[in-house]
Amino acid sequence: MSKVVIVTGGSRGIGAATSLLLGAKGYAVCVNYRANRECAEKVVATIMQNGGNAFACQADVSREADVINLFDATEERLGSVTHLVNNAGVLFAQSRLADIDLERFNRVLKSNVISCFLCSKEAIKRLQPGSAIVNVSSRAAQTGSPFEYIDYAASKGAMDSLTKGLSIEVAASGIRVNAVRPGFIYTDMHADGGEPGRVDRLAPQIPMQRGGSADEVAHTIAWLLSEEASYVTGAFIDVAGGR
């Protein structure tokens, strides 16, 4: 089976690292982006320069029409979709729950949960036996991220529930659904939250005494997508240095 993967939010951070790794492993890659076309095109160019096959596709994956167009465009350019990485998401400035307004909370849920729901829904209409979905959750789903990102943590908790339920629904169809839960990873997302140096500040609290890299998360995602994980579904792998 030719491997065709859509990576949502594939222009930077974990999404970009995952796109690059999967491209090197022989997947044809759709690098999805919402606004950052330049970064998405750079990821595509790197994959192509290394002998892979990829293209960038703009879509707001919290909108159903955009998701359908994303899958249609991928099938037209690369062939039938066989794998999906639900990575798109947003994070806003650190805040206590009492100071988070409804508009922000809704934006987080829309970007992080609705996108996962819509892409998963469209995927299972098209995927064949042997296909796989990996959702990029977060350790915040377990910690709750108090005083910082309770809204983000809540959205990732919802993603975990979606992962578990969907994995059972489609298991008999030969489609696997798993998730990774990154911990403190060096990505630009911490700058979005207002503290670019957050990982370094919190590193002493991590049993391994360091933050993780986007590449380390990408390798875990790639394993879950691969045939090496053919008997793994409904599982969650924490990529968090023991925290």
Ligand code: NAP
Given for the second form:
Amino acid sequence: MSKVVIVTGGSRGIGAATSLLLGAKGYAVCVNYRANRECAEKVVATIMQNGGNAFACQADVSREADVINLFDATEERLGSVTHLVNNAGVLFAQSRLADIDLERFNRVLKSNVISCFLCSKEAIKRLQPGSAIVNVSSRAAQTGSPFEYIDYAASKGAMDSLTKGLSIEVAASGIRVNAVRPGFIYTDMHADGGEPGRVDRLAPQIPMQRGGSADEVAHTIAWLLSEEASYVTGAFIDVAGGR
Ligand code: NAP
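Could you drop in the structure for the form predicted together with the ligand? We only have the form predicted on its own so far.
Every chain and every other molecule in the complex is listed next, the one we just looked at coming first.
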């Protein structure tokens, strides 16, 4: 089966590293982005320069119409979708729960949970046996991120429930659904939380004494998508340096 993957939020950070790795491994890649076209096009250009196949596709994956267009456009450009990485996600400024308003809570749930729900739903209508989905959750789902972003942590907890439930619903159809739970990874996301240097500050609390790279997460995602993980479903892999 020729492999066609959609990586949501493939323009930057973990999504970009995953798109590049999967492109190098022979997947045709739809590099999804919401706003940052230039970064998405750079990822596509690198994949193509290395002999792969990819295209960039704008879609806000928290919107159902955009998600349907994303899958239709991918099928038209690359062929039937065989794999999905639900990676797109956001967080906002570090705050206690008491200072998080309803609008922000709704935005986080829409961007992190509704997006995963919509993309997974669209995927399972189209995926064939042998296909796989990987959700990019977070260690925050289990730590709860007190004093920083409980809203974000709760959205990742919901993603974990979705992963578990869906993995069982589609297991007999030959579709695998797994998740990675990254810890502190060097990407732009921490600047969105108001602290670009957060990973370095927290590194001494990590058993391995360092933050992780987007590439290290990408390799775990690629393994979960691959045939090497053919008997793995409903599983969660922490990529968090022992934390
Ligand atoms: P990032 O560098 O901020 O990149 C986020 C990506 O998501 C960008 O490509 C962005 O697109 C895209 N995106 C956001 N909302 C979107 C939407 N509604 N529709 C389509 N694309 C959207 O973040 P990252 O650190 O790589 O995070 C990737 C995933 O890993 C997230 O789910 C995050 O929660 C998870 N994670 C990260 C860490 C960490 O330490 N970095 C730890 C645990 C889990 P644009 O470029 O167009 O803005």
